[in-house]
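In structure tokens, the next block holds one chain alone, the form predicted on its own.
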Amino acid sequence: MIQGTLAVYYRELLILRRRLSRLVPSWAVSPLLYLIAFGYAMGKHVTIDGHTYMEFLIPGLIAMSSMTQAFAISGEINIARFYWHIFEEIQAAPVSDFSYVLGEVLAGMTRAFLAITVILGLGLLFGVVLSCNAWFWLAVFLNSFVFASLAVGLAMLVKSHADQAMVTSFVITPMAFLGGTFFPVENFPFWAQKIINLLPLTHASTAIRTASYGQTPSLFSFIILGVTGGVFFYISVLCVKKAKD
């Protein structure tokens, strides 16, 4: 089991390589006009919690950031299904379901973390210094495990590369705003924040920025994120097997 997660997340490495000098300053174009706009534009006076708007936004950006570039590990498998045939190749070597979906769903949360230290470097270019400690590392880790999960499940139910982007515009764009990237969940009306509390997001979202503020988050968030994980990577092994089939 172990060398087939290792085979299918050493070939992700080696795409990774060959593509970063690319896609770090992918990586930094979002944040960075997000920062420009939303932090010294329009919320340059504002204070959230005896916070600066900065500091609140950057935790927001690497909640989001993790849930995207996790997430976009599903690009890669569509590449591997639709054009290069890769998955029919794995199909036939003795990797199980299992490996192969721990191997794609560590390369994702490998490309969110790579894009988070991005991230951070732009924090600090305008003066803000988080508190990255344990708590931090660890919702930013969990909440990358549920979108890499999700998109290892999501890629082998699709037909084709379009289907994909339209689940991302679906999916993922409406959560990356209203899950507490950028402004305060409380903000919404009531029935609305029952339902944005329901997103895996908005508990990542609130544990990172709690934890960058050198506080120890909620324990309900951890779980909810852990077992949503655990619930989409357990889903994930059964797409892969029916894709399979």
Given for the second form:
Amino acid sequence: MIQGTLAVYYRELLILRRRLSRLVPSWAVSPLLYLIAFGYAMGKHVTIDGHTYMEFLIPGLIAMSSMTQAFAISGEINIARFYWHIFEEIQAAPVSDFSYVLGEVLAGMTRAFLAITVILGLGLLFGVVLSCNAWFWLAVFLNSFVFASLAVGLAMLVKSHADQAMVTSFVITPMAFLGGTFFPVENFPFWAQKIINLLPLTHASTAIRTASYGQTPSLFSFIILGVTGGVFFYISVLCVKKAKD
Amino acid sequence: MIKIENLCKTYKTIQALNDVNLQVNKGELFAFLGPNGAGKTTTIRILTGLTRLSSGRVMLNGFNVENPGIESRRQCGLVPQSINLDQELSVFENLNIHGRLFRMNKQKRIRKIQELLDYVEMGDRKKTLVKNLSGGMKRRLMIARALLHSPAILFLDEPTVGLDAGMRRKIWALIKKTQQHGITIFLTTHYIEEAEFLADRVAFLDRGNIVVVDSPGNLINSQGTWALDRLMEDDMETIYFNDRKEANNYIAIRKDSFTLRRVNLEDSFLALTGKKVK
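What I would like now is the form predicted in complex with its partner chain, since the data block earlier showed the form predicted on its own; can you produce it?
Then the entire complex follows, led off by the chain already shown.
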């Protein structure tokens, strides 16, 4: 099993390495603009729970970026599937569906971790030093696991690149803005909070933010992320099986 | 080596394969010939485990394709119709990934990659990015990749589609050379001359049904040796003769314009199915 996973992961790493010089600037652009526009210009005099808005914003951006970059593996899978037809090469090999999903999920998580280091670097430029303790990394790990697993499953369900873009517009983008990234969830009406608290990103951003303030996040958030990730992973394995017509 | 029994494949309401029965012997080069949509690719996809069969049984070298274990997957090397190489990666990287997917150890992988690149005359292209290769080189690389894990059977789905005549002949030579190494080859094509030149036996496939299985020689001879084509208003009439003199005599007593040529597999296909291969 592990050899199949490593082979799939190795392939994604080679592609990632080839594109790294283009990817790193692209990982930096959006967070940089958010930091300048929201953190520096708009939120200069705003404090939330005794922290500057910049200190509030950067953990949110880390949660958002780990989500979007882990989810971006779905785009890579679709290119491999619809454009390069590489998926057939993997299907014809002695690689189990589980190994394949695990390899792709690890690749998505790797992207997420690399993107986060870029944001942490940007944070330093703005003079924000976060506490990157074990809880912080665990929350990032689980968040990227959730969205990389979701990405693999959805990549198997969509029928074209256009479908993939639609999924991103309807699932990822709303979550990125509503999941406690840019403002506290408590600012929403009570009924909306109920819905937003169902989103995995809300738990991820809360846990990452709490950890980066040097406090211990709620165990409940970790359980939610772990269970959601596990369910998405299992569904992805089933979707890969189903992708065989 | 390959045993197909009562194979059927249905896509919703479309019957892609209908009760296909076939046996391919060890070391044989077997060609599936048929027009687009006949079911050639579906057959190869089922044989290589990419598509599930609806009913029937397929055995590859003693392994049932419906129980895809490591050994059963190792039996097959596949060269699909479309180029499925990682364009942004190098020739070596593409082969290395394949070797890893098939669980080859590093030492064996590196040795076989060099061996096969020399075999397909691309030994000096190891570091070249695939996107910079010509169409013919990509096809040769795909053959090398399919052979990397030493399969017993090589499946080639339209291996020369889109290539010029010169490169097509180069690929044919490579396929023949591969067969001489004892590998069983299952090929689909809609190029008549490809099946004629390469195959030990040919199956004609028409709308998911096998019409006939025989050697190209027997199939051609069943129609005669010479053919006269006469262009009509909206069709072409072909008349067959056993010797050239007979055909010339036929032309001599008619005012129409004819084209005299040797009978080929297309004639046999036309006679048996009522349609052309292309």
